[in-house]
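The chain below stands alone and is given as structure tokens, in the form predicted alone.
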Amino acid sequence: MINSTSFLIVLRFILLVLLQVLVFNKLNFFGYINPLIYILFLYWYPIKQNRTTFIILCFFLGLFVDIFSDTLAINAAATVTIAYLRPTIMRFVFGVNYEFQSFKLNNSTKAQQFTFLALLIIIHHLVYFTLEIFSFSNSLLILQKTFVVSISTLILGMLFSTLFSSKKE
């Protein structure tokens, strides 16, 4: 029997990649914008849960994204990267918060949220770029794709996460 936690992970799996794939991927602000939103499933994956599960999860959420947007496992590698250097992430973020059982990200600070989905965003994008682009000729383009579709991404990953909070204020 499934419980709620993996019942959760599962609808927001599913969720992630459809909005991603049928919505987001159709929108292009000013040309070249393209806010990818799947990343949030990094953000709201339960912070102790086994770390080999999430990191396959992760690969399967950027290969799914990937397989949808033909974009050659870029998604897959630039996913498996974030979701190796989360913890990492977590403990520049939270500091030793992050090491205790009780743990939530739902009772940091607004602050350290944003911090934490940032880097979130900023590396992944990062990585997501530099092997889209594959070429450090171009190592402006790199930064002005990673910083206008971090911007949009970021934004929206806010209005998401403030909407579908479950901590009520």
Second form
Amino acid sequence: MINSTSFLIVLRFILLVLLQVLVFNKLNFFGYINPLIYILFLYWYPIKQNRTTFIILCFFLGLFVDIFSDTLAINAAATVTIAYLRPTIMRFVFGVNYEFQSFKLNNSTKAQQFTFLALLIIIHHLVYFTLEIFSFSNSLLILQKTFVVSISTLILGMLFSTLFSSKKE
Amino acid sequence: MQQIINFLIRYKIFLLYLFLLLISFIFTFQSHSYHQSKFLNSSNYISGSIYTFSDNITSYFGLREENNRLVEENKRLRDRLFNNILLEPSNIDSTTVDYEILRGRVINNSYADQRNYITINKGENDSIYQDMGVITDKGILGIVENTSDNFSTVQSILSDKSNINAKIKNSNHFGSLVWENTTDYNVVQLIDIPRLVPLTIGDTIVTGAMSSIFPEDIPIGTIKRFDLDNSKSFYFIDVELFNDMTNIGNIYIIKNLNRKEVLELEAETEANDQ
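Now show the form predicted together with its partner chain, given that the preceding structure was the form predicted alone.
Once more the chain from above appears, this time first in line as the rest of the complex follows.
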């Protein structure tokens, strides 16, 4: 059981990195919209797992995407931030419920899943574009890019999560 | 002591987070001091191979267009050849040649970031090293930044770090080519041209002679719009690129054989100055 979970996580890791660098980094919709779809890794990651492993994994997830897209370590910084904040976000979205053994992402309402994903994406993108532009004279550009790219990631993320979610009973 | 250990255990997740964040910040800001981010770029073996694999598949879709461009360029070169614009072939031997041209292919391209890099399929094994110029048949593309055995990354002119000497064709008024409006990937900016220079929209901008990377007169683009900058004594010129930065395949890498000599001489002069 443990093995199949870890296998799934590793497989997801590799597929999401490849999907990100080979497909979504080349999308350039309207010139600059490249959804950062690899964040779904954090959305799908099992809740009852060791947090240390999770944060380290997320760091490497970001770093791999960075290496491929020549973005220094911006993705790593943004991803490790949301990895750290994930329990806080979950407590905010799902209430104390999520700490129970029986809690499953699939059992929560659509609205909760949406909010959870949206918060992950917005925080990630905010950190990402702040670091990318890194001059606060351009704060309008940061907000604009965060807003537009967040929406595109959110739409695609919802599509993917619906497409690949395990069946509800 | 017990308390310190307790503290560490209690906040270990937070400390781990800080630690990893610090590492990523170091990677991010170190690169400002030029080429220290040696391994954090797409010229390494793994990403290079994956990009080559993906390029092998996707390059088929653009073959016809690529062919047309090459034929077009051949035609232009033949025009020059028959009109004797070039030197006599007998003049070209290894002592008079200043530049060596190598060819390569783009295997990954980006233009939506603040600092865009292009990955090409030639590296140190093909004698590509840092600071060589990269052009296409239409115009300038960027400068080689990092190299590995078989791949290199090129800092595109679409980068806020890019700064290239450029001038107005058939004159000697030169300025710096930068990229300030970082959302428009077909327009770069030429700054530091004095206001007394007569300009017309549509004038051609080419590389200047001040660079030890690019030869003079490589096409860049045409003037799209110009205005005075804040100091009111220099122009701020929008240059529309000849290259479609979203669509590049075959490239040429320029090796300036005199570069080392020029740099050494300049360094020596500066050293004598002090």
